[in-house]
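Consider the single chain below, provided in structure tokens and representing the form predicted on its own.
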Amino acid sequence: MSTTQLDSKSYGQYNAKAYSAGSPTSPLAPTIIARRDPGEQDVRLEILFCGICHSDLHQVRNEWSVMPTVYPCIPGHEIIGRVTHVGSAVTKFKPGDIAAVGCLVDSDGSCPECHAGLEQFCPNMILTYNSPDVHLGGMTYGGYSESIVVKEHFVFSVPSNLDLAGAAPLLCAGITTYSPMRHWGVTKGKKVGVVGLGGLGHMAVKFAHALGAHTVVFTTSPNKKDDALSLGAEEVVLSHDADQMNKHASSFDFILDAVSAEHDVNAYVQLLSRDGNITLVGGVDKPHAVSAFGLLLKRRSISGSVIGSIVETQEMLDFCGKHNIAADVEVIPIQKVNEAYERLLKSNVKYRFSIDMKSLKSS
């Protein structure tokens, strides 16, 4: 990744407590990391809560060939914090404000994607962790730590009515599901499917319902029906039941596929109406096998989506404030993060872990 167009000034630094993985097989453990002192455009946050994303697990265990992990790795890109310091040029935040940081902490600001307000597609974007750190060298470190320093442009305001622990996952699970729904025009009168009722899927159901769509959840687990309905779904379909699936053939305007394991995408393509779209947001390393005729005959399409822009992420947070939407979370201390990873592998959480970072003080 080129960083020649990014700010590479030298900064002073300070030490911060964090939890780090030293290898793909190492448990996360306490460590001390360096953070840069805030520059004139920077905001420093004391981290209050950090969500655990499934991509954290993939990165810590080096399971994505397209994004190899550099160790030590400090995960975490669903960050809610309190502003403690601001640079002299900062105008949107002041000490004491509650603010948030998501998956991006920098971009070059000069490419066509940045000029279009689509920083998530910038070829030189800097991720919150496991990206080159142009300020201190080495790699960026994420939110499993007591503080973070980020450019003001990449820091978000948090609506005051939101539960902070539940707001943390909005910075990835929230925007990852909200962005494709906005892009593909999910509104009142549309029929929307959500495949998988996990960390991403449960947010997708909340958003689709709040946007006014007729929302249908596809799941392999009959015991998730009541949860799906309580989250806002009108219908629940068992995806392994052919009769239930056939009932919905060629009827969906949009389907969001949030499954991050191998599965049959063709089964859902057949449920799309003419010009219907299915968007994949689950990170599956192996290619999907897709029938061309399933797409050709009704001009259906398959697409992918990754997080959202800075403007869209703030829009999403404001939407959540207006509709009182947050993730359903289980709050844990940082000392239970390795246990949480094992439970995440078994889908044993409803529906997202949120780390109470004050627990880091005792590590």
Contents of the next structure:
Protein chains: 2
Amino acid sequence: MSTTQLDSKSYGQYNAKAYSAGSPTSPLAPTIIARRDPGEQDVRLEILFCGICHSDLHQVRNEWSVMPTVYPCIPGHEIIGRVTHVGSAVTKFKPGDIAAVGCLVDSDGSCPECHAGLEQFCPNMILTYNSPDVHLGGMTYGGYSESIVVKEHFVFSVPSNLDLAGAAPLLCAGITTYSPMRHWGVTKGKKVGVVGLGGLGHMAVKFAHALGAHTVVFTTSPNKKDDALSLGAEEVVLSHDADQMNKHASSFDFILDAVSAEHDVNAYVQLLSRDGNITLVGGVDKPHAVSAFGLLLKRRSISGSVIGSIVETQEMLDFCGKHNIAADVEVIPIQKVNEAYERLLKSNVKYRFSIDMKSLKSS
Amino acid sequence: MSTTQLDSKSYGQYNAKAYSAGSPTSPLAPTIIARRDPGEQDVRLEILFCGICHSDLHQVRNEWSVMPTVYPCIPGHEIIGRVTHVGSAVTKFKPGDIAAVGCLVDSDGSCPECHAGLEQFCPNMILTYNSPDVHLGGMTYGGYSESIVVKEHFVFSVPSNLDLAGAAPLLCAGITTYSPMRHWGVTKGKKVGVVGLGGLGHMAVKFAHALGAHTVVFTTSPNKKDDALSLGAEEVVLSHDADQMNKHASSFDFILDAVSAEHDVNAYVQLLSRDGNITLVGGVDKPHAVSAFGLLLKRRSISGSVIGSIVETQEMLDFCGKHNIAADVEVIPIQKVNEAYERLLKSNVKYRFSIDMKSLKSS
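Could you switch over to the form predicted together with another copy of the chain, since the one displayed so far is the form predicted on its own?
In what comes next, the whole complex appears, and the chain from above leads the way.
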């Protein structure tokens, strides 16, 4: 298959509309960016939906000391699109297919992590945004954009039964919660906790339930109880109620901590059974205070997890197709993205914003 | 076999010389304690050597908020002795045998942990000292004593080739370091770090080396380098030298952190490879500051471990017999125990004190 003719403005690249931030304090605003023409291994997508991840907000505002932001920053790594062009060596996709792109667009392919099929740990991985762009120079630009060009290996097939707006957040919120559950053996018969019922947490509840675990949601908001139950939780615990917490002492096989604000991790460590694990997926910049005794006395562990591998992300999407799982989303036009960020800070969304990217055509 | 005649001062119990602390600020001093007559499942040992564990000092001075001390406190849980009397149902031991007792003297035998053969996690386990004594009332009394009476299940056989003074610390320092190495899969081909070259750390080096791992010692003391190498380490890293530390970034499969003073755990987390684990065995009361990103980006984990099971402790002693491993000890009379505590606080011992308990006869 030969590369389809591209509407490039100059040889090797073309222009695309996008929304970018120019500084930590600037609102996102319309801009024009360059995308490369697809090479022989590349797939070009017209972006249909892009989820808004809390990471987008952290990165745009340069809130992570370990990953400083280079401006302009075009965020977005929960991308659903329609294939418009494919390179000559592409075999999995053809124009018209619905496909997806997540947090990674490349890795070195040669390190032990890549050989182990764990691209998310490749020391030279290229993130979908705010990583060096080896093709065009500058930094990679994410999904708040008309289109994107990505190496086939990093493009996923999307099960045909999934709602596309709701499928977008699977590419980060989905895999980020699915991967540690698979890694730490969440199955039927296990007792699993989910801390925080936001974008990640609500996906974690759906996955834990679908994997057959007895699922308990921890929340600070009594008014989230009914929602938690309807998402698939068997129990809801108010985390500031010591009596409710104590009833669950030393009883959990696994807890997924999806809170990205400062909080007391020890309170959850105490709820783990012997050999129980709590995995952090929230990028909290300030260190957690962790009691050694909480870990020692029951051989408990605290770990972290970050997205998942390419193979695992496809597995997750297929699992979602089989169980008809997508994120609960509020669909917005790109023009409302700054307002959405403010609402995200107040957890005022059930549970994820998904940008309908056709709105960008009119911006 | 019938119970041997006991020198009990009153029915059901007898008196024994011991050293006890009367308050958090009192020195240890001679006293007389009651021991029970052996029941049919019990073994009575004349104590030959008792190691001095850092836990003894913490407990005597009531420094652990999670385990408050009841006074008088008679510490000691690294006990080597000669069997003098056995109950009628005892099958593994006979008078004259050399045997050992560690940190546990009983557990409920009926909980899931006991059924799993993991008595160290039994919620009703009885510690060798400072636990409720169900036989005589009051609290259990440890090994700074002439003799002890313990249920057979919690008494170990000691390989005949081991030096008895050096074998005593195996019962806590030994199993505490051996158990997590076995649990986290330390074998030939793994790169293993040991933080802190004290009582626990020097045992960890011996075990990691004997298990075939490439063993690296982290220390703040340049003058410990030669000792670390002679104990079996392949490399020694000065932990306050950032360049030396950075050379080992993301390279360790497992690190055993044996430091029981406040220190920066994140510095070692950064040295773990993907899926690497650092296990804390030091009981530091103040919480550790743990960076979430350090865990997230390589799926690393921090865990704790506490002693080991009864089966595993016997396995460890047998491993020590096979590899001729014992602690490096300075043998002292019981009369020097308070001085030894002060030296322990300054890490002024290579690497463990072992009390020659025959000294108690003259006190």
